[in-house]
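Form predicted alone, single chain, as structure tokens, below.
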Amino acid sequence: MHMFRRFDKPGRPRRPSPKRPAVTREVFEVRIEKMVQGGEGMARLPDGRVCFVAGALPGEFCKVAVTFTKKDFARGHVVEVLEGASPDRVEARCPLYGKCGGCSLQHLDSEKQAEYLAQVERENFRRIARIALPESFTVHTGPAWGYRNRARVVVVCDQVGDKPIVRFGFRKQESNSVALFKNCPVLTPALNEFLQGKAREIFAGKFRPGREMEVNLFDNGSGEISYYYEGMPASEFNENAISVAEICGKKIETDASVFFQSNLALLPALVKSVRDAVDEGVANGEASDEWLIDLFSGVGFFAAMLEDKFKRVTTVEREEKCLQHAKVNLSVFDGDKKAATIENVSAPAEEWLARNVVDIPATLIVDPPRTGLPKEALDAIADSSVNRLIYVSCHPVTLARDTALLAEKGFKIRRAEAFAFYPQTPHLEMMLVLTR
């Protein structure tokens, strides 16, 4: 977190607390060595400390303002590129770049972002897991702008005379203050249109002027917008929060209060990769079509996309709202195909694994939160008869950590793919197929 140094008396700095890093406003001239996780450039200060620099690209010689410092590293941002500006540097498209808390890679050419992020993840796996990603490792990409169908915006309401004025914004970088916007270039056209029109009428009477309210928005891909805010009445929730999106010919129910992928345009690529990985495992005998186990299943998305391939399907999810949608999204089949046995379990994934013996080579998919797999889950996988694991991750660093732990239990990377679901940001999602 960026913060200013506090003083007890003029000219006498307060001694930094061990839990609160000291902050300076020093300016240094440094050479950027490489990009690291989080999209920052890495440089070294004159005293040898590593400095992570926002807005920098490898090879550039920059004037950097250091705003956050600890004993072993510092953070700062580019004030000026003095020489060697990267040929991949571009002007940011959005006027809120550097102010809004999102889209921190707008200074990097959209066509080059996947290449840079792939290099970052290759290094992460070498450094954290001590494992090289396969040469075939690739990053799937989609539209660079106008792609984001899910967002959390801040609604700001002011009063001018008798008329409420409603505006929208995002939280600023490492701050609770709001950066107001009229049109966000990464949101879908339907979301921007909703915010410029109908949303103003909806939220004008929701709260008294001078207050802020965070609202979750979801565009289902057909231009239908659902929304959710804390304290939403049940009747309004049922009418305006629940949505259905059609992905790869399958209708998926969700609602604006729970997590769902924010880039529907790229989602079919992930579905294809997961389905191909499942088919490969069943074909070569490393897994079977007897049982699909989908851990951290959310609204049952992967299970719904794969249920036609299995005799038995189990989803495990601790969030009750997600489980309710999963029960809708997983269905039996008509016609000649034998119906799959569907089981939707409300439980923490690690607890379910520890309680249930998986004694056949089931097909296992995990899609955990940013914290990765709990140790209990890793141990349960190792003790099971699962020989093939499909791991979908929203945080490559914890994925690399878990891959190292799984390697100790005999698993090796068979396939690695990444998905740039959030262009203009450093976030990358990955899919690994691990076998033993």
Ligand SMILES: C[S@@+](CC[C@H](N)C(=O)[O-])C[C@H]1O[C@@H](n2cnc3c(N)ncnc32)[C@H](O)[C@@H]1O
Second form
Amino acid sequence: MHMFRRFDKPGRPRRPSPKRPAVTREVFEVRIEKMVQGGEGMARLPDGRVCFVAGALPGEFCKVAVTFTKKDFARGHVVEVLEGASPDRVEARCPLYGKCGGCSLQHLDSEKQAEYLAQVERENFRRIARIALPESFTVHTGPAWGYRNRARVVVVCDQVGDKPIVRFGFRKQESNSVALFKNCPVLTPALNEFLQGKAREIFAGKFRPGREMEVNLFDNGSGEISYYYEGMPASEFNENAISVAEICGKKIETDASVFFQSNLALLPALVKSVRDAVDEGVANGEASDEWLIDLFSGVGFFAAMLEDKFKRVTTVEREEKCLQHAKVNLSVFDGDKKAATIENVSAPAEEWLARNVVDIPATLIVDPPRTGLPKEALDAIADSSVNRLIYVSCHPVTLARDTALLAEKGFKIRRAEAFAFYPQTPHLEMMLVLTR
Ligand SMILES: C[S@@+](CC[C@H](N)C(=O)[O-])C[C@H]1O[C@@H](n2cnc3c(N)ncnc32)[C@H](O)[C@@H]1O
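Given the form predicted alone, corresponding form predicted in complex with the named molecule:
All chains and molecules follow, beginning with the one already shown.
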């Protein structure tokens, strides 16, 4: 009793420990009904509960190890495909498949992944938003491997005698442990080359032996690698974290500490779709070329790609560091017409929208983080004169939720496209055009 009291905060009642899902080792034989969000197969256990099965494909009859259960669902993974192996099943290419927590879709033929994920998103929209995605909904695809130009890796430093040993790994999902790798097949060749060569020199001696440090890496598409770690001195940051990527003929400044798109090979397809969506809105009168508002603008990426079409451009981004880059990206003349007035704001997008009256049919583009649009932002959009919204999202579940809320305010899906930015993983980038 005394032992427990010592650790209690005085005057505060002890909180009951949170209920953990029961960990089990049970094995079942089940038929996989379909693929669901997250890339898992969905099956029913003999007691009727839904079970999400990693590594399974629709139609397969599998032996499944259930690893944890809750009252209404369970999770597990395939032990063996007993019968009806999917014709789309392939051997996983990476030795870390199932271990590092990334690339959980490697057992599915790369050529088929977009088709499966499109089906998952169609169902997400029906289930979450009660709205059907248009028939024309398509997924743009790019390289299946060697595409990822941005990554967070764990640098593991050790010492044997007086010789520093530097290794690299990924933090496993929902775990603190590290899966070490020598070559990651989804990273760009330039990033792999950097990790196998120069990175060892850079990080040897920088971090104390026995220490693990998370480092952000960015390949600007021309083979130049920039990096960032917490506590990086300013001089090293200026020299090694900042870089410039050329996208659709425009130079975009960024740094390895902030968000940037991670599939440069497919990014021009998204830029083209966004530019087409803007042109269509201006041409049909639903939006105007008076004002472009780019919310959750990061380094001002979409604004920089679109500014030649507008008289006034506003970017809104919470991260102060992004704002500095946005100022550069929207003020350096590199060939195209510039917007007449440019305003870069550092503020939460929802607060900016609530404070500023948007009383003309401005063109609005939003690209929020995985959590989607905050409620205040959705309300402010509904109360504004915006009749055409371009919504770019890296998380179709929150996109479907927000679409349902915007539909209550009169918005309808005019156009839906997806971009296979993250092959071998169940993630998909989407762009919706919503009008009212
Ligand atoms: C998915 S990124 C998009 C960035 C940019 N559109 C691009 O393509 O590079 C989301 C951005 O929103 C910013 N962010 C997150 N919450 C925000 C908020 N409440 N208000 C403004 N910006 C926010 C993040 O810092 C991040 O830069």
